[in-house]
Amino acid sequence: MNGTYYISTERMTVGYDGKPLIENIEIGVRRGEILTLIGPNGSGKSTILKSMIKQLRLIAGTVVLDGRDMAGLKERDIAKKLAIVMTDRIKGELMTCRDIAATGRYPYTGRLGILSKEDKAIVDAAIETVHAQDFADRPFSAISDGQRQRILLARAIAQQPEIIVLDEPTSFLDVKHKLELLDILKNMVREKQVAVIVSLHELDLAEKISDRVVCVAHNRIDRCDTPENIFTDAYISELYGIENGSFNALFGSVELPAVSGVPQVFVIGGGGSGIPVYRALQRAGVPFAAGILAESDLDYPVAKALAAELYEIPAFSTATEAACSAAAERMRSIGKVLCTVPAFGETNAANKDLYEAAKEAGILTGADAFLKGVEA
């Protein structure tokens, strides 16, 4: 990977009507790299992107594109290097989706904008890349927001740029097409060494796709680092000011706050089997106790976030007699037990003992039946 930034900012200050919002911004992205902006709504992510691509006038500083000050470059020259996919609505009356995608070739055509046979082939390939062949000849004004987003990406691909800037490109897409779009970007980065700057709300996607992450908050660039260093429970909670709930770095997702109160049921889980039940109980407003879980167990982080009481042991350790006794006593006092574990291995002997004790005491109930009763 080239160590030189393909596009970068030097002491850039952005804002509106001459009033600074964020000052002295210095970020950059290399070819073959994805740089992602995250942060709370209104923090300035879109303002930064619009200022970098000249949609907003800089208050101060410089944007350097391929070693040259963008302020001195002609629009056509910029368009041959940089493509844009923004959330702003574009007017496409009387234009088909193919017509919109074809505008990506205009930097390369003559004044009349007439596409050559080669240009048309490039547009067709771009439409195929975003899987939009089925509606390519429909009016752009007659398709869904998600389909429009795919066409705008096709237009950007048709430009054959060296950098793509995208502002919330997954906003109107369903899960399938979100993954397809990000896969397309990742392939372009890997195969064509395109540089990508993107802003995202979906933290799980940002964590998976980014090479580096820029965190925007409190009228400043709060941090710029690798996903491994950014996506921690503590930092994401601080960045977004999460108070009612928590961020789960393991799953790249947020969890709602635990239901407070005296536990109404004890859940024997483990290996990921308890997670759907923990979340179902939380949705139903049922406080619960969970255990015995090692800190290394897949269930542990969700149980930690959602359980009113958690019986836990250190990672990769065996439950002590004291821990087993405490969990068993609490289980019997609650009087209702759900077991989500399909089978117990040698390392889970403590929970097998809990299961057998609950069964013998007649307090074991099926998770499905219990949840249906709660919902009713």
Contents of the next structure:
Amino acid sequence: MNGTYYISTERMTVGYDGKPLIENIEIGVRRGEILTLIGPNGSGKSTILKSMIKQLRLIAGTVVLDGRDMAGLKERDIAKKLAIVMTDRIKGELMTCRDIAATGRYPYTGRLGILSKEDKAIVDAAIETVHAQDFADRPFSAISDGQRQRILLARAIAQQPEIIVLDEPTSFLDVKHKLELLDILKNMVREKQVAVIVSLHELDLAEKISDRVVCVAHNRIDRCDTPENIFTDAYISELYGIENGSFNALFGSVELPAVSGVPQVFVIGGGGSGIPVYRALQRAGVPFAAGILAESDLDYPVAKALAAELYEIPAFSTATEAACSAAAERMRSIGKVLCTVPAFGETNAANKDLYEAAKEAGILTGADAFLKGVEA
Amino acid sequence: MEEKRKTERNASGVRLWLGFALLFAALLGFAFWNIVAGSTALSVSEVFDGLLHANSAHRVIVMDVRMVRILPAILLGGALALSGFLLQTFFNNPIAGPFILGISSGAKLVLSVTMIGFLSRGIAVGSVTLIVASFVGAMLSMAFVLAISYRVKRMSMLIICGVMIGYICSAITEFVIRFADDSNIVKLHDWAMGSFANIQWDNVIVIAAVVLPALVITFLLSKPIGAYQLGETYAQNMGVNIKAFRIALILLSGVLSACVTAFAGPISFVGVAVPHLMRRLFKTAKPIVMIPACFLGGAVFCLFCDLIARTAFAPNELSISSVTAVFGAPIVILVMLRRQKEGGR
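Next, report the structure of the form predicted in complex with the partner chain; the form predicted alone has already been given.
Zooming out: every chain and molecule, the one shown earlier first.
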């Protein structure tokens, strides 16, 4: 993580048609590091990337690439250092995937762009890196979005850059291809010490692959920090202005807003068993109470987000008598109880007691039956 | 896998050689047919006699009637197809071409104004003046088309605007010709319909001097043209100086189509049809193949069409543009239908 930035901006102001959108941007990335841009739609992530790769004229400031002002560098010299994977759609008429990947060799070939043996070997290696051998000779127009994105990455790799800039490379990919693409990227960074700047919409992925995260919102760089410091529930909710629902930093996932109102059912949960039921109740629009959950419980974050009332206790503690009786009382007043816990362990005596009490009172229902009743 | 790839590569190599062999054979074949056919039919030995011996009895008809028409048909046909290919690259639009975008008509307009202006003052119009006037006209239409292309992103709109520009220019040309002296009208009218008939030997030299260097320069630009086919963003990242490149593309396509219009009038659809046929023939869009292929293909196409124009209803001659339209327009429709099917814009 040491060393100076490979590419950095100095008081860069970006925008369109001379109108500044974001001013005085100071970001940078070192070799062997992934810098991720996150932020709401339209916040200017693409604008920043386009400005850094010279597609957009800077309104003020400079971009420094490998110690030199990029404005003074020749296109060809930049091309040997910086490769891109952008959202522009490529037609690639009558071109095979290999042809597309081979365009990465452009800065290295001669006047007429004829590939040497060495160039061809580099292209083949790039295709192998993205595991695209099987469809390398198929027409570029005939492959899937996921394959296309991999070929574009192979193209960038064949360019043998020191830095790759990617604008939302995972947007149209399914889960498997998202993971594959980011894994390839991560390997590139690790093995070849490439610098990467990438904009992502998937917060869970951003949290996992980034070395540092830049948050773009409200016409400024809101924060630039490590993922640990960025991905907190409160900050992400604020960054994206999440009002309907919540973000869970630990899971890197979002939950819809809780159904408010008087709880119609009390859910005894724990150990992850309650999560599908909480979500089912949320979908069905049924307000519910949940308990008794320790803050360390796997169910806790989801219950916290979705339950109308939550009976919680500190992490790794057993419930006090007071907590137990409060929960039991509420359970009786609601009059309907679901238990999702398959087996109670020694530290979960409180919930076992609740379960026994509900059984005794005859207010225990099965989860499936209850949900069916709600649907009907 | 490796084996299969090798055979595929060899197959494309064979296609390349066969394709060019076919084009060369067609070029020679049609050129020869064009020499032989006509109001005075010649035998093979008479043709060679006329070609090789300066004092042959057939010299005049071979050289000054037939060859003086065949060579410009080759050069200008090639120029048209090349110009079409460049415009298609520039606008990223498979049915762009100098005629469809109204560039030929703009050239025609400025050219007729210039010619009438010169002729009415009794000044002869030289080849260079013709080209310059035509180029100015081409650039004016091009400026309009460019201005429009920044506003509309749909390719069909661009084409419609181009066709409209073409109509406006043609209408004004008609209007201008009305005011010309009677003696000028006949010649102008012929030319305004498109024809290889009125070209002299000194014109041919000027045509060659303009078209051949433009061909060479275009060929030398095949690398950035290939990069540009991936879109501006990627082309720039590959190291293409986009601004300079776009200007070069505009100037080259302008010069080529202006040269055609200056000497043969507006000729329709060659610029769209030939590049499309060449893409189908060679199964590639690589400029390094497409540039020579389009030039040869355009030459063959125009030789073929001129042969029909001269001989189909002899002794009456058709305008070259109507023949190229008959063969070219269906191809344009075909291209559009294919695009539609492929879910293009």
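What we label the rigid core is the largest C-alpha set whose atoms superpose within 1.5 Å from one form to the other. Computed from a prediction, not measured in an experiment: that's the story for all the values here. Numbering follows the first chain given and starts at 1.
Core-superposed comparison between the two forms: the Cα of Q133 travels 2 Å or more.
Core-superposed comparison between the two forms: the CA of L21 stays below a 2 Å shift. Comparing the forms between the two forms on their rigid core, the Cα displacement of I59 stays under 2 Å.
Superposed on the rigid core, the forms differ at E329: its CA is offset by 2.5 Å between the two forms.
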